[in-house]
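In the form predicted alone, a lone chain appears below as C-alpha cells.
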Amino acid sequence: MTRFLVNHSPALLLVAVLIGFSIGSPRFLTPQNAVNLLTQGASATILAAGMTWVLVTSGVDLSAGSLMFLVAAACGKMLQSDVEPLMAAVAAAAIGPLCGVAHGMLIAYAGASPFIVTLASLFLLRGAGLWFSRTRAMNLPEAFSRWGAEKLLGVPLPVWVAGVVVLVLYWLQTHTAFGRQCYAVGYDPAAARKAGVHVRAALMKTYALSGACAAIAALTALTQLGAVSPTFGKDREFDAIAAAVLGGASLFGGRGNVFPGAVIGAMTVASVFNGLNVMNANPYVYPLITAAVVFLAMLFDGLRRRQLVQSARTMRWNVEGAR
C-alpha cells in the first residue's frame, strides 16, 4: 500500500488539491474556471519542463524565473520601439537559450556548481531586467497581447504552446540517444563517460533547453498579462522546481519525466494558486501555501528515494541468497 502511494504521489495529490479546492468553492470546477486554470498554467508547465531536464541531470537551474524576467524586459523594450511584435517575440526569446549554454559552459567545462552559477544568474538577471526596463512597468500594444486570448479549435494558445512544448521535450526524453544520455549522467556521471556518453555536451544541451524553455514561459505569460513589471517571474524557479518534483523528478538525479510527471505537478501547483483565488483566500497566504507545496515536493522525493534504496538492497539480498 505505501509503495502503491508514494508511486502514484503526483497523481493522487492533483486529485486530492482538485476535490479541496471543489468542495471550498463551487466556482472551482466549472468549465470557464477549467479553462482559465489550464491557460494560467501553460507557463507553469513549459518551466517545469525545462526544469525536468536539468534535474535528470542532478543539476537545478535557480536562475528561471530571473531568465524569464531579462526575456519579458527585452521584449517590452523592443515593442515600445515599435519592433513588429512576431520580430520582437523571436529575438527576445533567443535570450533563453543562449544564457542556458553560458550556463552549461561554466558548469561542464569549468567544472562550476550548477547551485553557483544559477543562484549567480538569478542576480545578474534580474539585475539585467531591471536595468532594461528601469524598474519600471511597461505596457504592451494589443496587437501582442491579443494572442493570449486567441483561440485554435476552442483551446486558447497558451495551452497549444504548453503542449507542443511538452510533445516535443517528451520526444526527446524517450525517444533519442540524448534523452537517455542525460538519465545516464544523472546517475552515475562517471560510467556514462566510461560508457561513450559526452558528459558536457549533454550538459551544455541541457541547460539550453532549460533556457528556451524559460525564455517560451516568458512569452506566453506575457501575452496574458499585457505588461511587464519589476517583479515578473519572482520566484518562479521555486514553484518549477518544487513541479518537477512533485511530478517525480529527483534532486539527486537520474529520474523524472516531462509527461506526465512535470505536467501533473505544474498542475498542481496551479491549480493550488487558482483555487485560492477563487476563494478569494489572503494573499499573505500564498508564500505559506508556497512553502508547504515545497515541502511536499521535498518529502515524497525523500519517500521515493528511500523506497528505491529498499528495493535495491532487496534485490541484492535475493541475487546473493540465490547464489
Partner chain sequence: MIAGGPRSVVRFAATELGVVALAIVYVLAILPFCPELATRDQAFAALVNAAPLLVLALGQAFALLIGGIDLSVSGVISLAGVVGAMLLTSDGGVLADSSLAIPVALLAMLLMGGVVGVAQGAAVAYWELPAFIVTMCGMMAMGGAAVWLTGGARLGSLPLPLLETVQGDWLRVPVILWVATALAIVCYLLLQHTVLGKHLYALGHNARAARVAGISLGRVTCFAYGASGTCSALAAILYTCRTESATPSFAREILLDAIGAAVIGGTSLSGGRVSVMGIVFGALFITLVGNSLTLLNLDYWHVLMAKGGVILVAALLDAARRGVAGGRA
Given for the second form:
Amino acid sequence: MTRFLVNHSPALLLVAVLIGFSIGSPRFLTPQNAVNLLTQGASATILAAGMTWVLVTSGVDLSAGSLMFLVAAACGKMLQSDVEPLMAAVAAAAIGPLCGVAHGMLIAYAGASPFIVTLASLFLLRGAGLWFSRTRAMNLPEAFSRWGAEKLLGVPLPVWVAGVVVLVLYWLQTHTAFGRQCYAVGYDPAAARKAGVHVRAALMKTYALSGACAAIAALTALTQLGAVSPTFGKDREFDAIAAAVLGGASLFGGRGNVFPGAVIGAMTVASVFNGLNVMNANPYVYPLITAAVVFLAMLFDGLRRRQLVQSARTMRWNVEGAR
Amino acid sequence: MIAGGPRSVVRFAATELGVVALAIVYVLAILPFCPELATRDQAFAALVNAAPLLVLALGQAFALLIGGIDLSVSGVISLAGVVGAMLLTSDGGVLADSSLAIPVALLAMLLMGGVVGVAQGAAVAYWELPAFIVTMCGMMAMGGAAVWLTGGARLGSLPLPLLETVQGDWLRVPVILWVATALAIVCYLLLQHTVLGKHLYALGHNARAARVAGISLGRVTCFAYGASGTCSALAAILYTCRTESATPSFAREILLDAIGAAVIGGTSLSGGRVSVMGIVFGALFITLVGNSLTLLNLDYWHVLMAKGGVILVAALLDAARRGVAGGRA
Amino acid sequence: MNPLLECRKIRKAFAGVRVLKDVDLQLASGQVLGLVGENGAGKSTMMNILGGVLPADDGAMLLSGTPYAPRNPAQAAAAGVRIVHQELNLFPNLSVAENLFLDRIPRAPWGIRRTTLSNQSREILRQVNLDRDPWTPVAQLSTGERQLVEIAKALGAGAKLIVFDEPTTSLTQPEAARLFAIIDNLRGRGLGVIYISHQLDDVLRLANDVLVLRDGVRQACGPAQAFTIPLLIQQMIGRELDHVFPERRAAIGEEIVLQLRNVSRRGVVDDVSLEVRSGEILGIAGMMGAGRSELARLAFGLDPLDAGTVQLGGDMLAVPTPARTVKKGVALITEDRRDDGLLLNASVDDNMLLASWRDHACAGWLRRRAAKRAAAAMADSLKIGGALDRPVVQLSGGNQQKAIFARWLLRKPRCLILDEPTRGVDVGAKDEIYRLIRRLTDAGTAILLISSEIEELLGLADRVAVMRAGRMVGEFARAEFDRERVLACALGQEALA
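Please could you give me the other form, the form predicted in complex with the partner chain, since above is the form predicted alone?
Let us now look at the entire complex, which starts with that chain.
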C-alpha cells in the first residue's frame, strides 16, 4: 500500500490538485477550462521535459526562462521585419540548441558547475533578448499568432507540439543508448566514465536538448500570447524545476523520466496556476506559491533520497551470521 | 611573475594583487573611451558605490566559504527594505511617530535578514538540500512577499534624520564608507581570529573531517547563512537610505555583482578559500566596471549581458584555479 | 599445460613499505586458484596490479603467453581480465540488460535493438543461472543477484580470467551455493578464476590450487588437497616481528571510561557490548567487513544507533553526536585519513589545531600565538619536521597520520578510538605511533584499537575482542593471547583452535 502511494505519488498529487480545485471553484472542472489547461500546460510540459533530462544527469538549467525570452525576442524581431513566419520560427528556434551547446561546453569541458554557468546565462540571455527587443513589447502579426488557436482533429496545435516533443524525448530517453547512458552519468559520472560512457558528449547533448526544449516552449507560448513582453519567460525555469521534481526527477541526479513523470509534474504545476486564476487569487501571491511548490517538491525529493540511501544500507545486511 | 605560463597566470589572478592588476588593466583599457573615469569625482563615486556591494559580497563570502551559495540576496534586500520602510514611512508607518522608530526599524531589518538566513542554513544543513535551490526559493518567496505586502509600489517618505545620517559624512568621509569598512574589519577579525572563523574554514575544506573533529556542522552552516542574510539586510539599509525609498522588486542582477566581487576577489566557489582584502578589491573592480558602463551610456541590456559575462569569467577562473590546485595535490 | 596467467617476481612498495616481495603466481585455463592470507598480506595489492588499478614496481606478467601490463582497468578488461569487487559497480537506476551492455548497446536507426539486447542479455544471464527478466531494474535485485549480474558483465565482455574478491561476504547461504556452482561452470568452460576469501572451507572446496600470501611473500602454494584448514591458518600467520612493542609502565585504572551496551545498527553491527578502562587498550580483531569500523563510528556518534547505549565516564549519551562525544573527551582517528581526517589544502598547524581551537580561545577569541606555540611544541615532540605553514598534503603518510594524532593529543583525550592507525605508514613512523599509544595509556587514556594486523593487536592490547559478521564472537585476555586462536576465531573456525 505504502509502496503504491510512493510509486504513484506524482499522479495521485495531480488528481488531488484537480479534485481540490474542482471543489474550490465550479468553473474549474469545465470542458472549456480543460482545453485551456491543456493549452496553457503545453509549453510548461515541453520545458519540464527538457529540465527533467538535465536533472537526470545531475545538472540543472537555470537559463531556460531567459533562453525562452531570447528566442521569442529574436522571432518577434524577424516577424516585424516581415520574415516569413515559418522561417522566423525555425531560425529563432535554432538559437536554443546553440546556447545549450555553449552551456554544455563550459560544463563538460571547462569543468564549471552547471548552476553557476546557467545562472550567468540567466542574466546574459535576458540581456541579449532585451537588446533585440529594445525592452519594448512587440506585437506579432496575425499570421503567426493564429497558429495558437488552430486545431487539428479537434486538438489545439500547441497540444500537438507538446505531444510530439514529449514523444521524441520519451523515445530518446527510453529507446536510445544516449538516453540510457544519461542515467549512468547522473548516478555517478566517474563510474560511468569507467564503464565506457562518453560522459562529456552526453552532457553536451543534454544541454543542447534542454536548449531546444526552451526554444520550442517559447514559440508555443508565443503563438498563444501573440506578443513578446519584456518579462516573457521570467521565472519559468522555476516552474520547470518544480514540475520535473514533482514528476519524480531528483536534484541529485539519476532519476526521473519525461513520460509520464515530467508531463504529470507540468500538468500539476499548470493546474495549480490555472486553478488560482479561476479562483481569482491575488496575482501577487503567485511567486510565493511557486517558491512553496519548488521547496516542497525538493523536500520530498530529499526525503525520498534518504529513504533510498537507507534501503541501500539495509540491502547490505547479510544473514550471514550463521555461516 | 606573469611570464611563467598559464598556470602561474591563474595562480597570480587568485591573489589580491591579481585583482588590483585586473582593475588597473581594465581602467587603462577603457580610459580612452570614457576619460571621465579617472576624475576625482568618479573615483570617489566608485568608492561610495562599492560600499554596499562590499557589504553584500562579504555576506556572500560566508556562504561560499563553507562550499555553499546564497542566491536569496535580492529577496532579502527587497523584503528587509519593505519591512523597514513600512515601520518608518511617515505616510502610515507603524512606528512613524515613535522616538525609537529608527533603531527599532533598523534592528528589525537586520534581524529579519538573519532569521531568514538561519532558516535557509537549517534547510541546507539538517535536511541536506542543495543550497542553490533552497536560497533560490528564498529569493522567490521573499521577493514575492515584498511585492505582495506593498502591492508593488515603492515606499518613500522615510525619516529625514536617518537619511541625513546615512547619506552624510563623518570626519569628512561618507558614513556609508565607514559602515562598509567596519564590516570588512569585523569579517576579517571573525575569520582570522575566532574559533568560529576556523570552524567555517574547516567546513569549507572538508566537511567530513570537520564533523569527525567535533565541529557541529549544523550550527556553523546556520551561522554562515545567517551572516549572509544579515549582510544582505545591512545592504538593504544602505540602498534604501541612498535611494530614499524601499523598492519591493530589487533588481536580481545584484546577486551577480555580489558573487562576482567575491569570486574575482579570490573566494573559491567550492569552499575553503576567502580573502577579505581580495573581496574589497573585487567589489571595487565590479563597481568600476558598472560605473564605466554607465559612463559609456550603455543600455540596460548591455549592462545585464556584461554582468552575466563577468560571472561566466569568474566561474571559469574558479574552475581553472581548482584545476591548478588539483594538479599540484 | 600452457598457463593462462603467469606472474614472475611481482614487487610493490608503498612509501617505502614493501607489500609484495617477489611474488610468483601461475594459473592455467580451467583452473581456480584460491588466494588466502591475513588482512594486509598483499592480496588486494596483487589483485589491483592484475586489474590495472596499480602498476607493479617490478616483475613481469604474461597473459596467454603475451606480456601483460595494464595501465588502467579498461586496458585490463580489454585484455580479458575482470575483477568482481566486494562493492559492486552497477547502476541501480538502470536495468540488468543496460548494465550488462552500457558501453556497447546494440543500436539501430530507430533506437536500441531491444530484442537483440534482450536475447544477448538472456544468453549471458543463463550462463550465470540468473533467471530474471533483463529489463528488471538492478535496484530490485538482491545483493547476491547483483553479484551474478557483475559476473555476467565480465562474461559478456569476453573475460578470460575473473578475479573474485571476497564474493560471499554479503551473500546468504543459498546464494553462495549458487555462486560456487557458477564458478565451477566457469572452470568447466575453460576460464581462469582467482578466488580471494577469508572463508577457508569455501576456498578448499572450490580451488584446484591454493596460494598463501604472508606479509607480501608467497608462503605456500600447492594443490588444494594438500591443505587442511588448520594447515592454512598456520601458513597464514607468523608475520615477521619487525617491531618492538613498548612495555606498559602504569597499571590499568579502575574507572570505566567507555562503555557500550547492546549497540546495534541494522546491517552492520549487531548487539555489541564492551567496556574500556582508563589506561587500558582493548583491541578489536576481525576480518574486513566484520563491522569493526562501523562499531567505532557508532561509539563516536558518527552514525545513528538503532539500539543500545553509549556511556562515557559514567555519563549516558542519549543521542551521541561527534560534537558531544568530543566534548566528553573522546577522539577518533578513522581508517580514511584523506576523507575523514585531513583538511588537505590547509596548513599543518591548522590541521593539528582543528579540534582544539576552543581550548586556545577566550570567549571565542583565539590566542593565536599560544595556539601556534602549542602546535609547534606538539610537532616537536612527535617529530613532525618542516615548516608548519605548508599544506598538509605535502607531508608523507606517516607525518600526516602523526599530525592527526597531534590534533587529538592537543585535547588530552580520555578515550581514543583508533581505526587502523598504522595503515599506509612507513616502518619508522609505525614504531613512533606505537610508542605514542603507550605514552597515552601510561597517562591514563582508554584506547579502543582496531587493527587488521594481529601482531599489532597482540603486541599492544590488554584484551582482544573478536568481531565477525557484526557480532562479538570472542574475547581473549592477555594471558591467553595466541595468534592462531584469534585468527581462527575471526575466521569462524573456533572449533579448530
